[in-house]
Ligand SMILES: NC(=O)c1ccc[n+]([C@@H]2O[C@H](COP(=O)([O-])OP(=O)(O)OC[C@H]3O[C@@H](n4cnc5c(N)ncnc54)[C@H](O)[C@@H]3O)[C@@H](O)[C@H]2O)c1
Amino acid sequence: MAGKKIDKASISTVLYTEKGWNRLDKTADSNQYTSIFVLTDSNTNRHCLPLFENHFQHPYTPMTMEAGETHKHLATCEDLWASLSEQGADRNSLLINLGGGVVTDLGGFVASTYKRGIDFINIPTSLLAMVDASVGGKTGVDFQGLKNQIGIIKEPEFVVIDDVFLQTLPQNERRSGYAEMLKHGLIADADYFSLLSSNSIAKHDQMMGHIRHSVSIKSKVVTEDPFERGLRKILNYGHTLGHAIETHFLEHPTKKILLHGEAIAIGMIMEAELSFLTTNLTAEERDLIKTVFSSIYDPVSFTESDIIAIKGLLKHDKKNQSNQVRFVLLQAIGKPVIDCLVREEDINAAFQFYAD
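How about this chain only, in the form predicted alone?
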């Protein structure tokens, strides 16, 4: 990871439960904003907005988008920009993004570009958004069927995390977020990976402590490297193949769409095999990674045509340089290596390792 000089930056404050709600209340009371807008999707509007209104009694204008990754595109942004304009939002307006990763990513992008930028606050309602999407300033949308191709890095004013929203999540959404937490252990804290591996996702009373630890891991990385020039790349472990798999299943006319964490879990198993073949990850740790993820996530099958299509999508990965696909791999659990080149036959072996 040596070589490039990395710019440090202060990332947004993450506040938990009552501290977060108190900060939000004071922000609304301060009269620094001419108007406040709250963005939800069709799911969080029904399940999470009432919980939000238990803590926020200030006037606001609601905005709603359709739920799901299939609506994370520029047409949705255009609708929201038009809505902001029609309702008189000016440069001193505030947008509160109340939702999962799609809402915080897209809402942050809408706010960052409307009238060249208005303030926004993220209130993540999914486990995935709490530990990943809402922290670190990445905003954006999918474009031409490719994940997160359009966007900018812009920090929210602050983030409010309250585990009360986890009660609204189905189990598959909890598993999706848990994959990113396991990833934090794999790239930064072997003991944390071991702890999560032995714990049940259903243990709600322990989840907030895990969320705080995952956020602290990501925050430390992002503070050191806000614009992904070096260290921040380690957060992409499992994502090179995982994003390609997610995109393929999203665009395929007959396949069931995978949640982000479900696709990344597959990517982490495959990239464990690539690590064994490329960066000397031990067979024992490689097999442990597969065992842990296979015990949590349902298996997915790939046809030969699927594999060809997924390998074709790798050329669009944002970490690529000089048309070369760059992977984040592991020397050991807790010890990542960035900018790794791998052979195509090893990618084929990774698919076979997952299938075996």
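Residue numbers count along the first chain shown, from 1. Quantities reported herein were computed from a predicted structural model and do not represent experimental measurements. Compared with the form predicted together with this ligand:
Across the conformational change between the two forms, the residue of Asn92, Arg174, Leu288, Ile308 occupying the hinge between rigid parts is Arg174. For the chain modelled as two rigid parts, C-alpha superpositions between the two forms yield a turn of the smaller part by 10°.
How about the form predicted together with this ligand, since we already have the form predicted alone?
Next up is only this chain, free of partner chains and other molecules.
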């Protein structure tokens, strides 16, 4: 790879509210598509499709899948490919994905592979899908117990974001997305972190501005480093420990289910302590990070055997190179450092810091 030029990614346009709906309307009017399909899951079919229809008055064929990560697999794709085929979708058909990250990831994959690829448009309806899954073109499904194991990078034609959908999003799902937004502040914009920290998560009138800001932070990072060779790794702050914690809780059904954002919120508190111990984050900023996340997310307790299992899972983290666990840490709020190695005793200290 040495000397190979890394192209900047061209990423899809994200259009907000009226602009987005107008573009969608024009696209459907343009006669460039022979037929239009709209994919929802069982929840967005009930809550979001009626709102979508307030803005979209063109003929379309609805398709729906069961809600939830457990349905993000190839069998669901097969059903949808069959359904597209039976209903006469051809190479000039369009798929609109209306749902959370599961629907936009899986629908994007179904569209990208049907007849070697048809166009798709994403309309994310969860906060997480708006601020995170909407940018970067990652599509795919889980396979043999591994998340996002099969998939391709393919950008949608464009993305429409409208916070009207958030009205029906359960509060815990909202908190899950908010964790990614707080992360955007921690890795790129200290003022944004402090603004989000001082705002109530339920304050709806300011959410749209925050979503735009988060999308712009993620877009900038992804554009600079589309293949995750360097800068893009900063998006993994809180995710090294967070993923291990998420996986551990998933593998132990007797434990409470942790949503992705809830797990990475814990990861961000612990990695703040690692940052204090490794990259000179000040104690004040470390404590501030803990205070902010603890005020939003319920505490979770870890037994000794949980900690051993989670440390075991860290070793399988996909971000590892040459068998060493690498972390994104902070020098200060807004100033990340990639590829940091930490000592095992510091990981123990991070669990202790979280529990205290």
